[in-house]
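Given as structure tokens, the chain that follows is alone and in the form predicted alone.
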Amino acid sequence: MEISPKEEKTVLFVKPDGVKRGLVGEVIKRVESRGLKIISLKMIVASEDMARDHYPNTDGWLRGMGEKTLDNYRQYGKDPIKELGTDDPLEIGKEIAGWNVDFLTSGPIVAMVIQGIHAVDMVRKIVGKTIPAVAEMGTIRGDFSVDSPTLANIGKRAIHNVVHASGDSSEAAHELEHWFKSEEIHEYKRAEEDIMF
């Protein structure tokens, strides 16, 4: 059965840095102001296993993270071998994956399921690009995050960019099943739905 575009679901986290900075309300406000519905909401402290299994961890995904890091190093004239001990994208990706798990388990996160028209794309637009320096002003990351991959790599830690949003529909499906039980997801109709679409 095909799902209506207005029933599409995605996952959004306020990461430990966003929670500690008191940005949960701001994130919720921006999602709801856009006309999207929050159909599940909870604060959790992720276990190491839950955090690790959140990510795809395939060689292709890890290599992709490593390549992005190498691109960033080239852009800013940094030497990956000096900084990270390797210039192998797969090895760099594995190291970053470990930092991501450490960060996701470093404090409470607020996890949400968002539903609405093209929810995956809409939430990605609201949160902005992963790297704060290239996230547009007006997005959550563009307005509230100043961290950089260069600084994060020097500190051997994940980028503190306030939120996580599913990258595509397959990621959303995995994350929805991974983080939420069916009884935690609630269907309802927002008052303005008949007006908006």
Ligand code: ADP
Given for the second form:
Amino acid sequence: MEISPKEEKTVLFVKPDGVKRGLVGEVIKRVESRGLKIISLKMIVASEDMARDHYPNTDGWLRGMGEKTLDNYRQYGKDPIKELGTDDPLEIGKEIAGWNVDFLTSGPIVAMVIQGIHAVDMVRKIVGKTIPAVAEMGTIRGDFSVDSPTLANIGKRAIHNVVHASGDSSEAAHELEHWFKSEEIHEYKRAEEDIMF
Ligand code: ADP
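Beyond the form predicted alone, can we have the form predicted in complex with ligand ADP?
Full assembly next; the chain just shown is listed first.
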């Protein structure tokens, strides 16, 4: 049976930096005010295994992180070989993957399931691009973060960019099943549903 477009789901986290900076409410407000529905919400401390298996960890995904990093290095005239010891995007991606696990397990996160029309793309739009300097103003990352790979990588750590959101529908399906039990997902009707769509 085909699911209604209204029921598209995605996963959103406030990462440890966002929780420690008191940005949980701000993130929730931005999601709710767009008419998207929170159908699950919890604060957890992720284990290392859970954090590692959260990410796709495919070569394509690792290379993508590496490419974004290389773009940033180029833009700011930094030499990746000097800073990271390599300019191979896959090798860079693998290194970042380890830092991501350290970061995601470094404190509590607030994990949510968000439902609504085009929920995956809508939440990505609200969150903004990965690298804070590239994220538009008006997005969560653009408004609340200022970190950069060129700085983070000197400290051998992940970029602190406040939130995580599933990148596409297959990531969303994996993350939903990875982090949430079916009894933690709740159904209700938002008052606006009759008016907004
Ligand atoms: P997104 O979180 O926007 O989906 P990615 O999946 O490409 O982005 O990357 C996952 C996370 O890895 C990012 O949110 C960021 O915290 C971290 N990250 C990405 N690139 C770097 C980098 N060069 N240095 C440190 N951390 C990075």
